[in-house]
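Let's start with one chain on its own, the form predicted alone, as structure tokens.
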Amino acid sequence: MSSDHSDALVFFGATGDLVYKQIFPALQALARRGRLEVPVIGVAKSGWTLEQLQARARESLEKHGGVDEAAFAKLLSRLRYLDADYNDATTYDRLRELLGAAAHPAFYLAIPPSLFATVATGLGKSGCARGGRVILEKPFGRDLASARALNASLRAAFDDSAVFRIDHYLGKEPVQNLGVFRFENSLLEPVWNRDHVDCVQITMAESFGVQGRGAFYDGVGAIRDVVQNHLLQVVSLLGMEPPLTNYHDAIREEQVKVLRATRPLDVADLVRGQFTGYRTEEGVAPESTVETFAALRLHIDSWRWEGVPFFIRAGKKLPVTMTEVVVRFKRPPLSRIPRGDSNYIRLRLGPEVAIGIGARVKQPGEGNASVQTELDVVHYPDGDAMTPYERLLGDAMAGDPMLFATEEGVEAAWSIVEPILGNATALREYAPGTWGPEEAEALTEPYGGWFVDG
């Protein structure tokens, strides 16, 4: 696989919801920054014309970020459209003709995962894949076996170095900041280990429900939707060793090592919940046993993290919408403070970005009693910062793999959650607006409970 920049971008699913909400704004942003100087070909089976796709693109931008007329004109000048059936072999022959002299095209699959193998095979047989790259969205399979089957289909058409697996979470500035925060601050490394850290907690809370996506969500659930991918990626960034070099593969290799060192989950390490009223959502089965909440306890069997639990909780209809990491440190020797009131580092990843350091200070008045306080450093992102999809599409076209999941990492993550997929544990009902089932509190109780901001 050449390191040449892609000389064409083909996006399958051109008339779909993901392209409408995310990809057209990202393409306009790339055009504005001068990073989209290639033909852009949309492919879908909708009976549309190019003019209809252009109108769809303008409507998308009007609703999602605004139209930059100069950049939009550049995008339109490069935009092409192929109305065709993904299951028809002649589709890929027509696409090869439309690509013309392009020798290193990038193919972005904004389509249902069930079609990934079909499109990859079509691209391979037609010769379109030769010299090209493929970019695909998670989920990468539904379990370990299907992930391996998908990887085999991709390898049959593309070199492994030409496969870019998008987990858009890795394109977010706050998530990228985890690595910078860890390795660019020398005060952290001496204490970032089992000798000083008591536990690590990761929370991904959403105050809303399935938002009209009941049919999709009911086939996925919280573990497949965000734990196996987004949140295990966060675990790998928090737990990885310093990479030996700045080469992209070195960073990704260290992340994979963390996932491989993480024990497969046991049912004793899991609490599943479903919010009251979920089964009445449109598209949801009346007797659904899919979880809308999951709390887990992970164990990383490495020299650095032996004995330090990593706790994850993720769910819908919780009190707030936020994603946050809290690293709690052990109490000082002879200290009588409660276990959950020791020092901590809090990393808020969204919706706002914040870093807080929890410390003990003397309580005013007589005696030497201490109280917990937090030293806040809040960062508001630059308004011109790249969106995750702008960054990821641009990086994939440039051949930069650093922010993309590897085959080994995907399979290692599935290996961790494989034992708890499906109805491995009882489903606990919880009221909307609460922090999930009461049983989830027992996971962290020995460590002072779940961290609550404020």
Contents of the next structure:
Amino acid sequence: MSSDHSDALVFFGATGDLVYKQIFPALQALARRGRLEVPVIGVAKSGWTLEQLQARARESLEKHGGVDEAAFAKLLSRLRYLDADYNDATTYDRLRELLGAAAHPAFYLAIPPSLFATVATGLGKSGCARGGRVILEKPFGRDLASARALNASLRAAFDDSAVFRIDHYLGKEPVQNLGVFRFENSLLEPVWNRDHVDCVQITMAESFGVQGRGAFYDGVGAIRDVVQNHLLQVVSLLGMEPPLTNYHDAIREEQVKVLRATRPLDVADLVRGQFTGYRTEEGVAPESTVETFAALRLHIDSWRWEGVPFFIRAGKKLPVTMTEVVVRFKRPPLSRIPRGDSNYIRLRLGPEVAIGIGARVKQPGEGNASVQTELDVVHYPDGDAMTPYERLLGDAMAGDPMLFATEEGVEAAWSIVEPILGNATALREYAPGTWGPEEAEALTEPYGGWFVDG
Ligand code: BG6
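The structure above corresponds to the form predicted alone; please give the structure of the form predicted together with 6-O-phosphono-beta-D-glucopyranose (BG6) next.
So here's everything in the complex, that chain up top.
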């Protein structure tokens, strides 16, 4: 353990959903790999005892990934519980006492964003924040102004280098692979630009709906939920310039530059949809105009990408669940093949991981016509692979900021979507199980339409 490795982990929101679904499994996995050799303190205001939290941890693991008795025993031996009110200043004094000699505690805020500032301030005033780190998760604000306000309240208590903003997409292997694939394959660089790329398409399709999260989702919608964060991170990895060094700041700086070069969206670049039946979901307003689908066209004003549209579509209740990037290349000169039937690189980011290269080959028989084919590689997940939360929690405790969103990046991403938030465009209804409203087709039509597998 390096000298500034976190020597305690405190998680606020210990009895909540995020901890139940993601954090306990990540903690057990860290314990299994011997990466959780520090006290772990859960904080919540639920009137619980430590025994109740322990029982909840077991239940969480039974549902999410299974209990590994040896690792679980290790986790339990480190687990403490503080039942306390986040609004009460004495909570943080009690916490400071519980932390004992810990000099570099990590504080994970698994709480509603409306409480981020309160807890950060409490940690600052009590001295808990000194030498420590804070880990928090999107949404980082609801727009540019609230993101700036949040960043200001975090900065009042923590140095910026001590703030770890989780975007779980960055913790995914196939997302990290985007940068590796681009820069470790020298055949790509000469063609990865406006001279050869016709368009880039990113699809994040989910066949399910809001899954009981109606009340949360109805305050957010697809653009705030997944476009402003996960999908713009993907854009930044696809669009960035090669970093000058492998050092994390160099990589993150290049990512931010792409976002800064991306034009704020215009309403003409957006199609919003809502699936039929959304308004009767629990927690959703009966007249809700929140989008469950968004398709958009981004313009990156850089030398590399001038004139190459980056299309994004994301939605709930679509025909399948999958996230995929397709980089489509221009047709060869004098070609008679239709636009959209040219070479492409397909990077499937989930649920399974695959890379495909679209190529033309001779159609068997008389004549010289060509047909589309795909050379593909499918990687099945390795049973021992780290989940995004295990990776990110471990990295935050080790103080490695590479896979975390930056303040500048978050603000640049808000600047892109700011003009289209809310009811900036008409909302179109679509039937569950379809690819969203018909109008979404028109966006990519000049480029041969959205990529269709097979
Ligand atoms: C979350 C969104 O950030 O990402 C959810 O709030 C979405 O609405 C989820 O379903 C998708 O994550 P993944 O890892 O399953 O692609």
